[in-house]
Amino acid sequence: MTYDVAIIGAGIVGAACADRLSAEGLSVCILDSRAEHAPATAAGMGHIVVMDDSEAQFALTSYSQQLWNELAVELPPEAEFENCGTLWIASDEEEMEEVDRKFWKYAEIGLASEILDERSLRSAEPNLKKGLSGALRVPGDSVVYQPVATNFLVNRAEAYGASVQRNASVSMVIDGLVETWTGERIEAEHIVVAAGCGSTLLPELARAVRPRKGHLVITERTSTAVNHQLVELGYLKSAHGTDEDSVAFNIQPRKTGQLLIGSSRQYGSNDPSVDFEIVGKMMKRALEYFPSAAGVNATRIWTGFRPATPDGLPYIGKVREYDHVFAATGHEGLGITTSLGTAALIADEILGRVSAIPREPYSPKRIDV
């Protein structure tokens, strides 16, 4: 068959693109190399968060969060969407200066936040260690169980008429045509490459998208309360830092009563097995901030690979050297958050519309030739 759009990748970004484009009345085919969830989506934390490492990141994450809030009323209960808010925790006065900067940055665009001093932080999260300087509370942030949200988007795209092909590994992409390793050819006027680290099947993206390994730990059910997504401000350095391995304190509450604990980042490893040295450092960091978790057992540890770019921004839009091939990749640890915004930008570009935020900062044309 011939489609208006072929989307490579059925993770959260590809699913969001399929949902958006099929809702616009375009005929859509989704191809994914796996029978189940894309690895980066399945391995992620599901934190829907506004980030301000750059103006462009701030614009995309805040826009995407608005879209998630609109979608939330339609998600099934199993998606566990919860508006728990984020606490960006400051361990000392230097980090409290960063809390102050973020507060005023958010205030400029009307994004609600609140500065907590040491006493207010203890009241908000009694199980954190004593002596922390304070935090920035961002009440608009949320969490979601992303595999269910991804299924919802794919299923809704199918209800709009989209076709889904699983176990379809793509071997070649050119304008107007996708070919799988089994020799099947799918013709499409537009092609969207949303395959995460697998997006490197395009040589243009292979030069710029690098896998970044991460670990997560899920605990048994516990009565140890966590009321917000808890993140140390040092996370910002580890998330956007150098090639060095790093860990940071990051705990997410789950409706199941479990704790989801992160996070780590490693370049240069293609090995999906658990690195227990890194996990040990990650858990040590977690217990420094949250000693109440010391008696809680882990039930599972896993890894995933995030598609990272040199400047920390995703590639969204038409790829150089092609007329109708678009990238939707390179989101690193923000793929869940920015999936809906990415889909909106892709749809706007394909349909020739002005977007709610400028598209230029995310253009793949910024990749060095």
Ligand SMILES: Cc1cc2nc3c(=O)[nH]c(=O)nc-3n(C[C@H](O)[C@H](O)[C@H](O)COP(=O)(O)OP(=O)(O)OC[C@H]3O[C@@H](n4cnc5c(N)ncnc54)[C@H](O)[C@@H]3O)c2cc1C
Given for the second form:
Amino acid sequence: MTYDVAIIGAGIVGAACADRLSAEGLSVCILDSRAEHAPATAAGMGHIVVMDDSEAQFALTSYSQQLWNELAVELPPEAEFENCGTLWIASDEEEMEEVDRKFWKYAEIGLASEILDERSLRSAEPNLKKGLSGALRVPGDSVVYQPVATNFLVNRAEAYGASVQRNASVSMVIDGLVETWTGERIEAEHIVVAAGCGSTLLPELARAVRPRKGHLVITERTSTAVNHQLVELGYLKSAHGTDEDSVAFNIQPRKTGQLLIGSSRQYGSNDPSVDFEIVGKMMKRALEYFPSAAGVNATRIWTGFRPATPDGLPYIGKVREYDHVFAATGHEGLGITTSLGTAALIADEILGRVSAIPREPYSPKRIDV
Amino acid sequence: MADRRTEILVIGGGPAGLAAAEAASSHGKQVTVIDENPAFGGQIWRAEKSALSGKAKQLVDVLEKNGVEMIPSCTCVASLPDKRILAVSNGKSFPIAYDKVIIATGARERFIPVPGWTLPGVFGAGGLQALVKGGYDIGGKRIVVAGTGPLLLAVAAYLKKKGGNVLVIAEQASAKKLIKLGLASLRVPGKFAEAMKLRIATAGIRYSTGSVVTAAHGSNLLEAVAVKKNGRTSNIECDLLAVGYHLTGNTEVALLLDVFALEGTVIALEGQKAATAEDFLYEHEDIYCAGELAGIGGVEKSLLEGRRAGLAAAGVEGDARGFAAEEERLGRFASAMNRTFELDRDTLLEIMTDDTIVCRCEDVEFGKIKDCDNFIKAKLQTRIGMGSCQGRVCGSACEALFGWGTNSIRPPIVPLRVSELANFKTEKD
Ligand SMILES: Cc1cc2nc3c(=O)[nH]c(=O)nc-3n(C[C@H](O)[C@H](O)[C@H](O)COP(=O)(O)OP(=O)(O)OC[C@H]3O[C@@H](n4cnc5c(N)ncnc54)[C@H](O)[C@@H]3O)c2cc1C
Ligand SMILES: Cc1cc2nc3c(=O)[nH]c(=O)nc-3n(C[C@H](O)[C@H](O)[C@H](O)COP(=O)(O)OP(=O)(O)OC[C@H]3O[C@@H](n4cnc5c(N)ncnc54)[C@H](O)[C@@H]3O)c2cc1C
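Could you please show the structure of the form predicted together with the ligand, as a counterpart to the form predicted alone just displayed?
To see the whole picture, the full complex is given below, headed by that same chain.
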């Protein structure tokens, strides 16, 4: 048979696309080379967050946040969706100015946020270090346990009639046809490449999508309270935006009482093993903001690779040189958040509709070849 | 500060590790032995009253004379690049660099959940033994010892000696299998004597073969256990249940160092059983495995393998080869034993109910995982194995119940304070 759409990759991005497209009544086939556990999705943090490093990022993240809130009511409790909000923490006056800028920026599109001064920050998060300048509270942000959410999306797509093929590693894509390493061929009118770091299987994406390594540390269950996802604003001044190795303070309260502590960014490594030097820097940074974590036991450390692009924006849409091959990849550190927005944009493009936000900024046509 | 550095690092100071250290240090090598326990000696020699005796003392005396560095209460928690491990001792972490490493981390008891096992009064068999060694009073308590394996006899004998009223040993293996093993042990005189001694010590205790505990009953405390034999179930009233299903290797350190393991045993990559010494060297240069983690087989096997690994690591090739006959004999016994005490998956699955807790750290019930295809899926969807014990209990239980491999490990293999991670330093700093 010929499917309407073949999706390569069953990580959160592929899963969201499959769910969306099959809900629209299209016949969908999802192929994934693994039996289980999409690598970036399994490794990520599940912070659903609005970010405004660029206008396009702001549009996609805020649109996606809205879609998550709609999906939330349908997620099973094991998805641990929690609307805990984000605190962007300012450690000095310069960063307070950034808080101010963000506040007005968010207000422009009607996104609620609140400026906390030193005192109200302390009452919101008593375990943070004393003497921080303040924070921006974004109450609409959430956290989700993304492996369960992803599984939910795949299962729902299946219930709509999608076919899921595991252990199907795609070797080649041309218009109308996907071929696996074992020589199996799947015909589909549209093909969506949502293969995360593996999206380089498409020659056009081969040099554009690069893995960017990250580390996370999870603790035992603790009574040390964290009420919001806490993120430092200082990352703007650190090397997080560049090619250098960098760490930034980021802590996520889990429903289980555990703390998930991040994060690091490293290019140029494809070794998944834990780098204790980077972890050491990460923990030092975390303790600078959150000294009460010092005595908490870390139970596991792991790494993951974010599919990164040179300009920090994902590739969503038709790929040059093809008529019906689409990219849905390159979401770097925001793919859990932006998976839902991405799926909506892909569905709109395939079905020839206008989207809620402009699609142009994410088009892979911007890739230099 | 410069990293600690040693020619030969031995991880685990049980019979295997001590024998390895003796062999290597006696050939002039600089050796460091670490053990996570405050006392050396491993599961069997770790003395009740701190003083080592007999063979253990003899070995430790030689190590002292040879200037072997012994670090107690020191756990290997992670592997680092450039042939180093990350060790933690008394809350402080530090790297240890080595030229060769011998992994002799031994085995632990395998625990398989039964309905009701989370009731107070239910213990792992070895766990209860350790508690009693630590001073827990069982005087007059009615105890059922259950599960499978030779350890049950040892535990029952010990509990009886300490004043426990051991009602029955419920052994899963059939009488037929046990008789066969009895014959096999005739070829290993030491083993046979040991088995007889235990049998005598446990005389007066009913040894019920082909018997499986199917549930633990009680409202707030254990009150009775259900035992099934020949299709009939009877309830035995008791105060304590000591249950253990043979042993499974502590493969965590081996996995950290990228040594492949299956069903609780390290194996060489081509699929053959872990060879200590040379066969193993072929795939993993400079890494040796010895003792129970390379196959459950008792103290003589651990001593022999330890010695062999120690010699090979010291580069004394000729000596290392002289063990073939002895090894073959012990190996034969080990496989006969492990066949005898193999778990019958269908029997175990039959016992489980949907609300039986499999993972205690994360409160995961059997019903939630039974339809998963593998451990990784179960882990990601239900958090099984993600708690503080990192799947040490539920991982091997799932292996027994579903045949799921759990061939991955995340550092640190024991919890480590955030402040310790923050302090991480290495030579390069
Ligand atoms: C440490 C860390 C923290 C993060 N924190 C957050 C966060 O807080 N919030 C947030 O929004 N995002 C976060 N992210 C980012 C997020 O995890 C990723 O952007 C997202 O998971 C990418 O999803 P994906 O579906 O594109 O990729 P993946 O999850 O990697 O899925 C791709 C799938 O494609 C399959 N595949 C690859 N090649 C082939 C092939 N040839 N044939 C068939 N199938 C193939 C793979 O098997 C895989 O299953 C984090 C990432 C990391 C690493
Ligand atoms: C609970 C239990 C009770 C037993 N009781 C008996 C008995 O009564 N009689 C009998 O004949 N046999 C008994 N055995 C079997 C016994 O283990 C073997 O006969 C023999 O002791 C195995 O020697 P080994 O050196 O291979 O392992 P072990 O004796 O287990 O020694 C391994 C050592 O490695 C250390 N270690 C493990 N991981 C790390 C790490 N990450 N870092 C640092 N150190 C580490 C452990 O603390 C341990 O001391 C028992 C086994 C168990 C599990």
